[in-house]
2 protein chains.
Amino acid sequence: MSQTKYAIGVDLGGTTVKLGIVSDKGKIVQKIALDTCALDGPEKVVKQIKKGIKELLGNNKRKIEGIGVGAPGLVILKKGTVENPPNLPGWGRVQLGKRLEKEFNYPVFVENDANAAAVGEMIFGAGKKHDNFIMVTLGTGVGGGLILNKKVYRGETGAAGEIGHVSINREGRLCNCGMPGCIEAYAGNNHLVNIVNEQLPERTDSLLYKWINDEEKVLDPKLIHEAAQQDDKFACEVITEFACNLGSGLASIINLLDVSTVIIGGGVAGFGDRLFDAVKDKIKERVLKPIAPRIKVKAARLKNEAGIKGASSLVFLRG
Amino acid sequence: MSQTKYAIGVDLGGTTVKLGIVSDKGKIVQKIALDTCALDGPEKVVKQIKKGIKELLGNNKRKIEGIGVGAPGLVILKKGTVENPPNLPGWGRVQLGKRLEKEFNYPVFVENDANAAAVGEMIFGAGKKHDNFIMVTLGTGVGGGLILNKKVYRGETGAAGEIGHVSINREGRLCNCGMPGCIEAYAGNNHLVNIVNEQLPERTDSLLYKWINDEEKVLDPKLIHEAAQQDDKFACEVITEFACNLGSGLASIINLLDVSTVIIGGGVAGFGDRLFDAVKDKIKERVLKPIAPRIKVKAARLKNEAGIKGASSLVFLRG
């Protein structure tokens, strides 16, 4: 008989709900996806993720320890509550946990996305062997979570990790929050795109110019990446600018936390060893000099399947 | 027989350590200060803390729980060992806490003074009602604290807590520590004193103006608090764009760690409800929209005997 132990995760998105058995070891045995019908609300969003539990279950032999949601907007521990997830109208409250409790009869834990990342890392992946940790998700917006002394740091209210929220100029870039300098207004897709487009007229030179004007490739930050990879002048110096100002704004956050290692995740995070040493660089220049020398960056390690993943891994820790 | 309880606290600063016996209640009850002696190095230093405490303890027939420390510099909390204490030269490392523990045979608690300044409202002050806070203490630096689930947090070596070197501005002015852009450099004592010098000759009609230049007073924190009372025009200016700068950099704290309540202490805090004003207005306006409606922004409670008081309340505190 074998020891190891399974957890259900459910990666609840505002297009697809992810779910999946997943071992205590981060392997995923069995997956599915199912839409998870946000227009039709809450209620038939909550009906989804039964549908796709029931499933995972219906042919299952292995011994679940508990089920992980790791759900958008803001997480409310006692009873699960997810409430306002930004991309999931009419939702309001929903005590999701307390009703898949009920339903399935296994503990529930629900958490929000982008601290279930950060979990997931530090119980599968490249946060492990860290007590404290900074994890940063690049995508359209830059997401955060905190690990302190080895358990999600939530703030008042569940609300912690804003890292993209964090502000590196107080003059600057217009966010989304609508806050000058946000982080996530210069370390976002968005931005990363809208600087290549606005500067491409005057960067005839470049592979990029050449690959989006003459053969209508579509500008996104892989193509930016490849581009980089190709030693394209261009690429490079919108990656370097990139990562110095996502560095100068971890270095503010670092001096305040005295956490020493960051895990960068995301697609951006592709970027690879380029986009990770100009961080760290950065990062090391412009921290309180004790702190220099302990500074980490490291590459998430689940990737793809991050979500479910992180959202299992609630299981393991709480568990 | 009364049931109030009492520490010692010691407070070490560069030039003197003053020592106080302080009830549970937060009352100095006795008090003494000695020079530090500093430039005769460690040893004259520890003599001269065991000097004030024999002191202290020589008459007193109260009943003694503990000694409390505040000690510039990075305080180990094992050992009670104080590290590279900025203004106390050729100190290195010295375990202050074990070698007081061994000669009085109470409890020791060392902390770092602007922590143990935290702990004091927390114990004694504005932070009482308070699970989580920021402690600012505005002075020639900028010094913090936070008060996270009623706990200081200490961060990976204890030395969490920087406020002062949070940046505001990636490309802006340049601080003491060799950085651009942190709130120290915007909400330092230099600063406020340096921009009214900067722009004095072209505010020939400020109170200021008169004051600095025909009676021959000397420009200080305090003086452009007092023209600001009087409503000089400069004055008020200049204190709403200080106040500004420390709500820019408070915002970007605030959404990081989710915790809505800042206590600022300091000769500056003596500003008043300008000043305490300004910076909750534009925290509000700076922060992400859930968390406005929660934020408060509170005067620190201990003022003068802040350093005595916190340091014997690490001793309530813990003990």
Second form
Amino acid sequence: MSQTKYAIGVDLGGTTVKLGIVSDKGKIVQKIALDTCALDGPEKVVKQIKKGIKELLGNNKRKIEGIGVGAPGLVILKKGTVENPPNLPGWGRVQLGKRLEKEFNYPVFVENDANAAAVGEMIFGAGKKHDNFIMVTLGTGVGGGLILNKKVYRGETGAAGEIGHVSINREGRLCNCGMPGCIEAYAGNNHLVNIVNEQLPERTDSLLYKWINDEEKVLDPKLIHEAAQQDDKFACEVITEFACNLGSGLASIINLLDVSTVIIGGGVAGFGDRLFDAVKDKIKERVLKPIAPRIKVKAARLKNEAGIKGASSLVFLRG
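Structure of the form predicted alone (previous: the form predicted in complex with another copy of the chain):
Only a single chain is listed, so you will not see partners or other molecules.
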């Protein structure tokens, strides 16, 4: 019987860094989460990553094969360099892979976070039976990964799959990337909250208005989902509009690639069937007619563990 292998997976998000020790069978045997401290700049973020890895290694008795990192932004694979991640202010270009290799003396593999999540779903999750699929991660921003013929499609520089920055309105809301009308400007967590805040003064009949103004609850996607579960009209409208914007952008990608399966993960995927059904309906409405009957919109099976497992699998695939 072959010996189980282990790797450290690092899921670098705009809000939280999630880290874990993962087996080559996809089992997380230990995990932790730390604040990203994104507003404090790249040096602080790298310190948080190192802190998390040190904590994992300090309690570990298993042989570690390497470290995999899923990071937002453009990733230069050979150099392990992360460039201009939209939700990590002040980064520019950071040689993350080289810095972690120097610190820990393990092989380090850095990949775009959404690509890493897509790999995790391909190997361990909802994409196991699909040769081709589009992965969407809904979190602080909107990430994407393209699996074509069981491989990540990265494009010429590694930037392929930036679904969040597909434009759905050339004169629309301003995205963090600086361009107007990106999907992320309508479907990322921060923008979703901003949209609700803008409209809430006119929706005093909503549970959200009552909860925020009378009970001083914090507005976040979880609270919007909670209101929708109680059939709050405004919350349901917000989720449906959110889904339609996402579906419109995905329809363009599907028409371009002829890939009919979409897997959606990330925190906002917790909106559930209301989100998935509306996304699917909008895609089918807008894609070319021969494609429409084949459309599948599936929930990511690995949920919040997709980033950690996908990052760790970079070690198993390339180590």
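Numbering follows the first chain given and starts at 1. None of the values given here were measured: they were computed from a predicted structure.
Worksheet entry | Identified hinge, Ile239, Lys282, Ala114, Ile49, relative rotation of rigid parts between the two forms | Domain boundary, by the fit switch, is at Ala114.
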